[in-house]
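As structure tokens, one chain now follows by itself in the form predicted on its own.
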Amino acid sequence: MEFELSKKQQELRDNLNQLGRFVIRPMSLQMDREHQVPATFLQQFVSMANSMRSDDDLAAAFGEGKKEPPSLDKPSFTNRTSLIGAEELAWADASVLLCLPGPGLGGPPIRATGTAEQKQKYFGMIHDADKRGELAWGAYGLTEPSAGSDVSGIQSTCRKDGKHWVINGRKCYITNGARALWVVIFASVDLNKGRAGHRAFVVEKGTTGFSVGKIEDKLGLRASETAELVLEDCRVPEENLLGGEDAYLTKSTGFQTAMKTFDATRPLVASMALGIGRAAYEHARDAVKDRYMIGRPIARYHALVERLAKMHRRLEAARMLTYRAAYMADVGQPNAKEASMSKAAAAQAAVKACVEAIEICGAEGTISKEDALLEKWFRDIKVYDIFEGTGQVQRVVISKRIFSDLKSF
């Protein structure tokens, strides 16, 4: 595997580490109160990210370009470029990057699964309205509130009714679900059936019997929009059923979908863990430098260094796992084990700085004041550990896979 970045990866990430330290920072205390990123940053990123897009890019996006798939010998750079704008814009604020427009979390499972027609629809949606100047988010409803690490665990309900499917259900904690313009929702036609009965739809905004319920109050992430998603007697059509009715037919396409939609974004996930981690780290180590280098007892430094120097070498072991979760995915090898391991490391090792940082700092990194970006931090790193599986079902994840080798036992 190939450590060094290309240039491009290393443009990508200068440009984001610069536009994080002299635009997004200095705004983020104000957004994390306003529970909110401005539209007007949200339109210069997106009028910045399309400049830098290419033709294949566009392709890519509605599943055309490339039949081929990755391999080691036409390997693909998408995830790994991924995880270094994730981790560059979450050490900038990582709410902004959940705010961003576009697909989001629903993008994966249309492309994994979807029908050229599903494809060229809903990543058009999003298309088209950025070429009016619009903003528009796609999102991704699994989440219940008795259902979400434990997927073969959801309630919610679906029959077919001629041309029509009906879904009941309530979905929770969904990233940008309240202004989606279309939700990829998951339901069971047979509870007894568990993973079996798993399907998936795509559910548009405006859809009769779909609206939106309380948008939460979080502890981090503020300015992050998560919503609950309430599904009665919601009818869809027949053609928004995910790969369609063929798919179904002899595996189960609706959990499948659910799993290989984590395989991709869990390492992303684990990036986003890591730029939190590594700001809480550098302003921990600048502020034992500037304060405690000079003027203070010998063994009272040596000790924060033996602290700074546990954290960075946990957020350096985090990310080699993480970025092989991403080479093997950009290989075309199946990296479910290891896109465990690097969202329970990430996570660990983020939420594990984050509470050095405090230590380190004492009173000046708990007060929430005008220039408190350490306290944020603790607030947004938590969540880390939970969202996209919390991290005790990574670890169920990990030895499920180890102990599927061994068939002795």
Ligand SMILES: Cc1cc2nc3c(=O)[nH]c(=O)nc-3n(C[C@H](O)[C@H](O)[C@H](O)COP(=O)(O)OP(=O)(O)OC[C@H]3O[C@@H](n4cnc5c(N)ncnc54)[C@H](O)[C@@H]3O)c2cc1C
Contents of the next structure:
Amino acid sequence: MEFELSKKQQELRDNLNQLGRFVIRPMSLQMDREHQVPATFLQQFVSMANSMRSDDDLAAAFGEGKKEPPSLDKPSFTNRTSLIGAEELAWADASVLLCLPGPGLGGPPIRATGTAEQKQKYFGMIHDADKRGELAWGAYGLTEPSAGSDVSGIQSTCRKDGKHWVINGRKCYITNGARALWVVIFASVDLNKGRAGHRAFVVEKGTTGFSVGKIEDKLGLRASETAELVLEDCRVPEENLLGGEDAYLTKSTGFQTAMKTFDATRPLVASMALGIGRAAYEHARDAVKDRYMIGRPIARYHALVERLAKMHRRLEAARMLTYRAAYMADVGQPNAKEASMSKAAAAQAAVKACVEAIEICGAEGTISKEDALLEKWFRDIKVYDIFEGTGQVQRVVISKRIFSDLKSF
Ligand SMILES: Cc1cc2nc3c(=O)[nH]c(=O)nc-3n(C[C@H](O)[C@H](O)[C@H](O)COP(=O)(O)OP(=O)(O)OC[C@H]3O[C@@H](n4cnc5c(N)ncnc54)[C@H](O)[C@@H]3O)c2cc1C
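For comparison with the form predicted on its own, produce the structure of the form predicted together with the ligand.
Full complex below, order starting with the chain above.
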């Protein structure tokens, strides 16, 4: 595996770092308190990002990338480059990253299962809005009040009625759910069939019977919108069934669609966690450097630097797992186990880094200040061990892969 970043990747990292340091971090606490990222900033960010992207990058971002799948001989760099960008932006403010316009978590299921027409239509809607200078999002609606980790337990239903599907159910904690132009919604055609009954639809904003419930007031990532979505006799045209009916002749296409999303997004979420963890680690390191070098008992200084060394080591190790999971995706290798390992390790390392950074800084670490964001990062990081599969669920996925030859496991 290549460890060196290309010149382009280094430039991306350095540019985002400067933007994060001088533009995003100074407004981080205010965005957190106001529960939003300013639209003007998002607009500026999108036009800057588009100006830096080649036509190929743009096509890939909107799901129109190369037809040929990546391989060891012809690797892609998309996944690895995305990780570098994600870590750097999350280092500045993770909510900003979640608020960035684009297909978001709705992109991977459309890329994995959508027909050519569906890709063109739904990525096109976002691309066209983008070209008009408007902000547009896609979203991913899987979780329900009684089905989070246990995806097979979703209770939303769908039934065919002429040339339409009628969907009923309730989705919760959906990132950008209220503002999205469309949401990929999972429902069951027969609750007795478990995963085999799952179907994935694209539901467009404004569809009759599709409404937004409450917007959550959260512990962290408070500038990112998390919404409840309600589907009451929501009628969508049959063309909105992702992949078309034939795609579901194979037993569990709907469920596999949900899972493939995670293979693509877990390393990305891991990188975001690493960005927050690294921010906390660096803050504590600088505090120790400033305060303890001179005039403090040397034993205490040693105890602190040993903790810092462990924080640094855990973050670096998790980053290697994350790069590996992304590398495997870039060369077209199945990476479900590695994606879960990276997410489990990065979230744990970053949660630990945030807790220890506060302990190292003492009471000062708990105070809200524009130039000292430890308490915010402490609030932001916890959800990284919960969404996209909790830490326990990642370990279940990993162990299932380790014992995949035992059918009864
Ligand atoms: C900020 C935020 C944004 C989100 N965005 C989205 C989104 O865009 N789209 C979407 O669909 N969802 C989204 N979610 C939902 C998220 O994916 C779920 O919260 C997550 O999957 C966990 O489900 P749950 O909250 O129902 O917890 P539960 O599944 O009820 O888990 C509760 C506890 O039980 C444990 N547990 C469950 N099953 C097992 C098992 N088999 N073995 C061991 N322990 C287990 C868990 O680890 C956890 O500790 C978001 C959540 C948050 C907080």
